[in-house]
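Just one chain follows, in the form predicted on its own, and it is written as structure tokens.
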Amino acid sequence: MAATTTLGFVLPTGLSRRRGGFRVSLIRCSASPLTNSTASGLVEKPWDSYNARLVLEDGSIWPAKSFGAPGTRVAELVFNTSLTGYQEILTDPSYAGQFVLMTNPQIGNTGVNLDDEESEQCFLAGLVIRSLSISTSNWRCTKTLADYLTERNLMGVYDLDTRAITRRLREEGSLNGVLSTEQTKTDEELLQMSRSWDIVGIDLISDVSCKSPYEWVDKTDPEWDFNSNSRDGETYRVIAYDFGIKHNILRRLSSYGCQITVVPSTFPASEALKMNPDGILFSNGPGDPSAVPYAVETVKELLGKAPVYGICMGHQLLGQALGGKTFKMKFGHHGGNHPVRNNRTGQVEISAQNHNYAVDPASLPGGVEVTHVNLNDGSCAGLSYPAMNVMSLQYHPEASPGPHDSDNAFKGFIELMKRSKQSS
């Protein structure tokens, strides 16, 4: 295909599409990929060649270098502003169906270790970074990030202009894209793949939820524990619905005195109530809450039967079960530095967040209180419905990765269960 080359850009000729009423062209967004010149008798370059592409549905093409598994995959691209914690992000089931672009420029310098995993596998579709660290320097490291991604069959690319891509996502919103290391696939084929796929309306919870109930017993490792002075020593029986739950949510609940049974997303409400729980947790999870009406119905059946606590996806499902509506945000919240105000106390927490959907406060019925607000955009970050012993947060109190400001939310759930037991 003929191309006109300018400094830093290559614009393929004769290619254009119309999307949303305006003209979209395929634009190659960095210098032409380097080629291996060994065959021509020249010495092979001592650095990696551009052997991968990120193609976005807006027509932009970003040459990259691969450092994980090969192949071609399609997903929604989002950016994450966390400065560290990439391993927790890789193993967070809430990222199913997404490529995650890290805005922090250097990734991989701490390697990986088994202690930081938030689930048994990686669920995101691929990792996009600016610079891959050439060394690891952490005493807990057991292997490099590149080796880890290859073992987990997860794609990773680097040496892209992640600042430019992030600005594009902030201006246009989250974009579908394709990562590929297959040179036989043309840019046009990859672009068509990105435009023919959509994450909206897909049930992603079923693939990440456990398949049968199990007991969770692990607490937070004493080396990492905190807030231990705020616990009353009592024990509470909790049923945790797994919509994509993270290990540290379970560890923190256990550390606060909860005996936990984790159940699948499709577990009948009637069976959960037979266990006589003191409280019910609706966990975080990936995707569109409107795509899982069965989960909303389960939440409805359990409201008022026991105190409930919703986190992220659980918060959104509670919003729908209470009669409210959810909507897809422009580019979502993904990072460990989001300021949230507690409307009851006026206190501001720096929170860890990961979601693309939010509850519309105007759609909620009377009696439902918005307890927390995201100070970046004013979106709903927490709900309470005292009449049915309901509380929820649209962020991650377990802080994995992220700050510990919100850990007392677990204590709030404990107090909710305690009051309910005392009044029964």
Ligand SMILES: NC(=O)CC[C@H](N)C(=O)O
Given for the second form:
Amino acid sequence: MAATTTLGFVLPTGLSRRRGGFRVSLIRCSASPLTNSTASGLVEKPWDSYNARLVLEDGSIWPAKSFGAPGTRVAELVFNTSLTGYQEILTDPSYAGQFVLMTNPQIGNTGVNLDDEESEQCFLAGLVIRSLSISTSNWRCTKTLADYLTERNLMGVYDLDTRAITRRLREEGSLNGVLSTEQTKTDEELLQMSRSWDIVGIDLISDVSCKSPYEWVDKTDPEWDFNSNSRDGETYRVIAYDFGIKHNILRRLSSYGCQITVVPSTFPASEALKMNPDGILFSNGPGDPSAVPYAVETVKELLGKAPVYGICMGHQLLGQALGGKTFKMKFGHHGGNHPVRNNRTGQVEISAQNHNYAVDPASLPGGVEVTHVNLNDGSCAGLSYPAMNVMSLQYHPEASPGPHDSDNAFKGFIELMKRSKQSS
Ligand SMILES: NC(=O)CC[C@H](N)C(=O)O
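Follow the form predicted on its own with the form predicted together with this ligand, if you could.
Complete assembly follows, chain above in first position.
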């Protein structure tokens, strides 16, 4: 069944995916060791031993070294192609229910700091990397990545062949898996765990949303604000629905002159309207947009009552509220290097992305315009419905991490609110 490559990787052959199972038995895959201790006669230190496993639902087993919390977790594995910004990725609530594999081969070299948190907590299930930096060097650093993960009870593993795993995800599509440091659990048990779990159909936003409304006032630190021109000093009252909101969305809105009240995902539309908002934001968030019909209902109730702006999950909920459908992509978009074309201007932006679902443009009713297209695969990356003052983006204009090309979208929302105010 298995073939060995010239690099020494064991590749299973004859993989064939069926929904709900694979026709393969367990196959142990390994990266070539970073140091060849047996050949040199050196003995590995105890903390350098392969004390963890990643078992994927296709039957592959990836021995790994643990550098975070111990335990056993099941989740969907996705790969992220960002070169920098692992702390923002770790604190992006949209990764709840997922393991994030970084394709950048070395992670941890800048440690973590007090400024780069995108939420109060890490909601992802674990971090998978090739090599953990042996040193940490950055003027803002307050602790190492390993200490941070351990304190947050988050699993982290390294020394796996992340390139081979990424190729597998690209070919097979997203895979569920189990990370475990528990030696008492057999490979078969972990495989069963990975096969009996599914992220589709689960409401993950209610776990990550705030529990009660609060005011947000922080702006982007002026030293970091690269796009502070052309603001007119006007203020706009914005209600931000928190489906797992990233702080930088709030900082950018605040820097553009918004006074923001953040509300939980279950906040009634009628209460939001009583606050007389100039605009409503529907945030990013984890999981399957079809699993949260209550959120789609809230969006429907608010459509046409105030200008609305959807980001990522917010965009997908808007797509559904407008009558369209969402679907699960093969392996999604996760990274800071996605080219997007603005159909109105013809301009191309390099964008930060993190999503596994997308809106099917063919399912949208007339009058809804696809404003942005992902140039890697032609998928829908933005919508507008001018009749109801709706705009949305499938990707992340707030970056964090990633390029800032799309920041002007916040200005677009301000202009939408301004026009609506002037015409009322
Ligand atoms: N960042 C997000 O809002 C992600 C939206 C949704 N959970 C998806 O994976 O497509």
